[in-house]
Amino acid sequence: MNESDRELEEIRRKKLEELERKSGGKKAIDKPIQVTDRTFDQVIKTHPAVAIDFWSEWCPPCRFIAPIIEVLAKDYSGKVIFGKLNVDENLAIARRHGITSIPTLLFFKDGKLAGRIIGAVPREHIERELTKIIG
């Protein structure tokens, strides 16, 4: 690890500590949470930056993207909440947002839809959308 990498890691560590202090000492969420028709609105209104993965168990592209979502949830812990909504079990929210293909990722900033990605895409593509909502 070179000096620049060490400096960046130290900045990241301090930022995470600051976020934990601001959240009352609660540990930041570092894995995707399960989202349902009943909890969806609360999740997007409670957290300033949210990414929801609309998926299904039978969907191979959904299984392809799942590990990417897991890693991003860890890497963006304290900045973005990642959620997973199974479209087979939660039709109302999928219909409300016009989900006709999966996987679909919806990005919310301050409770408002801020971006959408349809299909299994590389991590870098998802991160470009994330930077739009978290700066």
Contents of the next structure:
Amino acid sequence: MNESDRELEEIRRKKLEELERKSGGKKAIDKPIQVTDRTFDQVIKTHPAVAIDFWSEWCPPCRFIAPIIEVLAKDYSGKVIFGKLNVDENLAIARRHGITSIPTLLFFKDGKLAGRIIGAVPREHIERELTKIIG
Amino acid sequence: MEYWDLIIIGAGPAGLTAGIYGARSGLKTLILEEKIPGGAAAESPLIENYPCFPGISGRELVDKMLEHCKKSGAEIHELENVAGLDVRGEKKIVKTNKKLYGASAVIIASGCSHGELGVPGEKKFRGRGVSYCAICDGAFFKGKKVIVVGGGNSAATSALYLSNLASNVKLIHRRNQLRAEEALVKNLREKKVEFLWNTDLKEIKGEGTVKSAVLYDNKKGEIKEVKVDGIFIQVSEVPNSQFAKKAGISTDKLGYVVVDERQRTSINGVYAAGDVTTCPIKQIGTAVGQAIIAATEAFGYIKRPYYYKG
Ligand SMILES: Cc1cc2nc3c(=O)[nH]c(=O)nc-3n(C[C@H](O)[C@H](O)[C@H](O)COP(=O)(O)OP(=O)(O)OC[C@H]3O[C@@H](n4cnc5c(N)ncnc54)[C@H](O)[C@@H]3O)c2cc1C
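For comparison with the form predicted on its own, produce the structure of the form predicted together with the partner chain.
Now the full complex is given, and it begins with the chain already shown.
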């Protein structure tokens, strides 16, 4: 990263923080946030621990994961940011990560890929991956 | 311990139907579903052989069943999977990941899970080109080359669905003809799906994602490698019957729960219906029919013990 990149980064971070403040005061995010191909990089860079749920309306096992993600977003509020990326509308990021099956969950620590879960799995399984990106 | 007249394991077409009949006959009925209601039927892109619906998506059909079932008064617990059963006594005990329940009768309607081929590369590339659900993952293969493995209705339906997205679809089957309905086969030909008969998938290769498949012609004894981006596996399924087997309920060699013509299992008061049973036809219509028998029999077992003895 060069100097101007760093500056850009700083501006981005501030903007996002501002957005978060506006949307929910000082309260930590306790719901999954919508992520798109355009916002993906920003989201994983600005938060130290992120889990992204790649899903689509047409996928039955995605509907199985969805309520679990909702609950985890609440339980891990302040520790992990949960994002949902609809692959029907956003294919680029999924392609970049070689995803061809949904649901897929990707876990990021400090912007780096740290874990991957493919398919519908129980909550405990997801929590095991979460411990890797916290702290 | 929470007590129910009838506990049904699984909320696919069989479980939901048993729920309708159980609740309507006045039984306090609970359906336990490991995931969300719908079962395998929700994965069918298009159903054309279920009476009254010449063409309906699986998701739409199961949503209708679910609504009907709820209206009938059956209770459904999602995300609650049955881990164990104790069915030795008159009162059946059902153990889930959340708690213990008591019931007078139990219907097993837990269906099947996707079968795996067990070939090299299958595990490694799962979710990186290898898929078990066309409707979930088809969109990733727009304009790409895919292979569907299998010879039954679900393989044929999946290949048809993919033929609207992928640039080339090959259906490979180890025998020289499909088990799928002729109507589906005709559609496959119209959609220019390529058939590769007497062919086994031997290995899946790639770099990051799937790049090629090694195919074996089991008649000529020849091996060839074809370039491909996606592989959809739709082969023999595996019955979800571990918990039943552990409880001493008879299963066959492949793990299907053995039932008689009244859907009774080897244990009194325990019934089974749908894809998890030894019934050779695995369709929504048969699952529904079996569930009607199972729920009606369970009702008789609970409410008319004298009539039903022997
Ligand atoms: C791609 C595809 C296309 C198909 N197309 C057609 C078609 O066109 N026409 C047709 O008639 N049929 C079709 N089928 C077949 C049809 O889907 C099945 O025959 C039908 O769903 C069987 O119903 P079931 O209720 O027995 O089992 P399932 O639908 O498999 O339901 C079983 C349910 O039990 C749950 N379960 C499993 N274990 C447990 C547990 N331990 N505790 C709690 N819950 C549990 C599962 O999560 C599942 O929801 C198709 C199948 C596929 C995969």
